[in-house]
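In structure tokens, one chain follows: the form predicted alone.
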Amino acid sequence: MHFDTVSEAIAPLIDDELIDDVLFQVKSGKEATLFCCRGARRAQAEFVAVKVYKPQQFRSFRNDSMYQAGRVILNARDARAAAKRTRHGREVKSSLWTNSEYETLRVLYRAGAAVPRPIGHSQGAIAMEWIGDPDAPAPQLKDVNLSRSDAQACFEQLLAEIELWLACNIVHGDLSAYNLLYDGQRLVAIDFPQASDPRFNANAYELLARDLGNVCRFFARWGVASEPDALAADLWDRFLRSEL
């Protein structure tokens, strides 16, 4: 990613006193850049995580539809320039993804999901929690070596975040052991920017279904049977008795 793109997205969070400065780079992924950061005053927290978006040309999601499908651009001038594909447009499809994914965290951490505490966030980046020690953030459930018991309370503790999700009007949409951190007690998930609300996209159910396909496979492997068809059904099925 350019120095430019990480500065610009980074200058509001610390003219906002959320962080102080950068202390190093996580890791860059297929839609973004993670650096652990000094918290400053506002963030009342030592570390921060920042999560940079990469450029949307950079990006690996580049068939977004199916994840966009029901968020709708208030701004007719952002609609029709997105529309049209513009660099305008194309600027305000790229905030479409930052503020979503704020918006979620916010949701979601008010209801009590684990996820990181939202801290604040600019047109390119977000602030968010810091999970993990001061030299390494904690490892993504694809790295740990689990028992079959807290294979089976991760299992069961995901499967009610997933119910919590659907309750606030969520589904995470790339669900996966690489998007999930254990800290030694809990799984904390994290990467929400193609989350969908299932009241308004067509695509949620099949989104739903991946997630759990995706987990269950994983979970598998330490020796926790599942039927993620019929824990899709299930969950979707009680999702449409809380909506009437």
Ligand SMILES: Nc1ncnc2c1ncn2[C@@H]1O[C@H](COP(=O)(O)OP(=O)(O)OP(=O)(O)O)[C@@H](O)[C@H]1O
Contents of the next structure:
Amino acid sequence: MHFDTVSEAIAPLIDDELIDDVLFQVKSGKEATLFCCRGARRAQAEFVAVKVYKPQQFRSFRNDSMYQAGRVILNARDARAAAKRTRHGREVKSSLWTNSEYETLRVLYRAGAAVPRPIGHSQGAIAMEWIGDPDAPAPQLKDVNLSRSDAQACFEQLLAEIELWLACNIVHGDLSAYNLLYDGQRLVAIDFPQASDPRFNANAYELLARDLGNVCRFFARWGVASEPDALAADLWDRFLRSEL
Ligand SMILES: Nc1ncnc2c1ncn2[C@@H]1O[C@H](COP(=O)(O)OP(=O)(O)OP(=O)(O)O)[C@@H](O)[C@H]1O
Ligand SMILES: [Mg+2]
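The form predicted alone done, now the form predicted together with this ligand:
Below is the entire complex, every chain and molecule, led by the chain shown above.
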């Protein structure tokens, strides 16, 4: 990623005394580059994960509209800019993703969900709890060998998490064995920029069912039997009833 983009996004985190050094780059993905940083005074952590978003135009295609449906841009000037393809418009859309991922982490962490503790953010980056060892991130679930009983336990933990997210009005929307880190005992869910609010997004049920489909298909490999459609319908039903 362009050096200027990274340093512009990271400098405010240093000024805010959240990090004081970038230790190494973990990974450059579709939409962001992840760095392991040394935590500064206000982070209250030795290591901090910093996710720097790629400017919109360099991100690989993702159907924004399915996720953005129902998301409200409160400021009229920003709303007009986001609708146009101006530079300011691109910045608005890009900070929409950053703010939205940070806000989602805050809500979920406060509710007790197994997500990285949010530490701070700038326009182009979020800082959060580092999940892993000093020299390497925790493995993605897709790369972990699970015994049948660990798989069953992880699967059940994950269903409880998905239900807790829903109770917080959040559907992940990109859940898979790529976006779950295994820290040795439990799963930690990451990568929430596209999360939707099921009260406002008309595609939320579809996204929830797809998340469950991905999860169930993955765990079937380790001998966990489940019925994703029935699970999605049941979770949704309970969500709707709690809304009454
Ligand atoms: N809090 C964290 N602690 C440690 N490692 C992390 C953390 N968050 C993310 N990572 C690592 O960085 C990778 C990319 O993060 P994330 O999935 O949020 O971004 P992404 O741009 O969507 O990447 P991808 O295209 O690979 O999904 C993760 O797969 C994981 O290995
Ligand atoms: Mg990811």
